[in-house]
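Let's start with one chain on its own, the form predicted on its own, as structure tokens.
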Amino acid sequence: MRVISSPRKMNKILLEEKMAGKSIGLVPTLGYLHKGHIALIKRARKINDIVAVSIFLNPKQFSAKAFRKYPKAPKQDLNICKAEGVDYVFMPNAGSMYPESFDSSVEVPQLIGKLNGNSIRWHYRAVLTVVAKLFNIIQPNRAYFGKKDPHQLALIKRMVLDLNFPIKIISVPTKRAKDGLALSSRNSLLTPEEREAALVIPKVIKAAEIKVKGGSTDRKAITKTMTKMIDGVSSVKLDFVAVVDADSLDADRFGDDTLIYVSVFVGGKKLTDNRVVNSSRQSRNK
């Protein structure tokens, strides 16, 4: 396994491995890796020549405190990557990927402002600029993300398509805890206390699920319902729920499938989950 720093010699050496004919697999994460990059990180494993896991905690994403408080273990990411089988595990600094004279950014207008609620908007833009660079630089067949961030995915797969990336971005359902709380390098930051309060989510999901699958049209009072639910809970703070069609993201379109979507503030810590339900009455977590 090689550890790059530079943009320059990942994109000149996965390049190089390009021009060989192998594939390449890109995982791009923000580091502290658990079960949920592990399987992202198996998925690329099966079916590519080569496996690049990205470890970029990108500041530009993040308020300069959340920044500050995501949680790190470089040398433990190393040993979970060299563990996996990774061929290539890129690490920047933030001065090689926003040098002084940086001034571009990507966005999706139709999209980015569909579901984030009361989230800071520019979010989305700093996460879609940072994966369309690592998209250049490693020039990746095939990108892996969670499903756990739905508004995210949509996102991305957008931009694919809109600036013709040649590649194929792969969604891999979220792993969850025993307690059926997804997974998140978040969740290390949580007291015992605020863990037991998010709890609410699965709960708030679970009873949504079950009325669209019981037939309900009524989306804003299912929505209510999983609001009253939030608020019931003292310590965790709503951000938004919906409940849309997931291709669109659309709450008065009614495709195959149906989004269900939860975004909470637990102690200062923003936690996502979320659900499709499938019009068959069959559902899938996400």
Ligand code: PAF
The other form holds:
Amino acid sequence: MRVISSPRKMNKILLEEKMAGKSIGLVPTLGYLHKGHIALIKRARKINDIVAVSIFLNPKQFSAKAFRKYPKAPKQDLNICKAEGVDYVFMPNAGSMYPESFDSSVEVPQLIGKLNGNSIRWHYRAVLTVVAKLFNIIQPNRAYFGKKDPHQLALIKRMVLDLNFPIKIISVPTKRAKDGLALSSRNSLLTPEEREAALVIPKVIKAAEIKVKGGSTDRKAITKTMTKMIDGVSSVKLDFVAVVDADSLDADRFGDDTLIYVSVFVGGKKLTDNRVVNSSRQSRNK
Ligand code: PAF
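Can I get the form predicted together with the named molecule as well, since the one above is the form predicted on its own?
Then the entire complex follows, led off by the chain already shown.
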């Protein structure tokens, strides 16, 4: 396994691999790898000749405070990558990704404003921009993302389509702890009491899922119930909940799949989870 920090060097090496006819699978991460990331790496390892993992805590997609607090464990991350048979770890520093003259960004103006996106447009713009940079540097044939952030996933798919990136986006179901809490690097920041309180998230999703599967199309009533359940746990602060069409992210459109989405703050840490329920009444993203 090779660890590369220079974007130019990474690009050169992987272009050579591609010229030699090798397929490349990319798993982009912010570091502090957990079982969810391992599931992505394992999927990539199955069919690509080369697996590259990027570990870059992108400062532009966080507030200064959230960036400082984000957990980091580079040595442990490298051990995990090695154990999973990763070929290249791309670990750039912020200076090499964003030199002083850096002035570009990727925008998907309509879709970015869906769900609660308008309040954090800057966040998704920063995610799209760094993902576009990683795609250009690593030139993957396939890129792997978790289904845990369906808004991010929809935006990346739209960007790939609109900007003709020759890359297949593969989404992998969210990994959950036995008690139902979705795995996230941020879970490590929770106190035992906060972690217990966070279990309201899978409960809220389950309650909404039962209603959607039961044929309810009154999305306002469903989100009201969800909000009430969250408000009932004093240490959990509602960010937003949504029940929308999974493709367009529109609340008033009824396609094949319905997305149930929950975003809350527990002790100031943002936690999200979601489930996609299809019209044949089978839940995906289990
Ligand atoms: O979901 C993430 O881990 C990050 O947003 C990503 C895609 C690695 C971009 O920094």
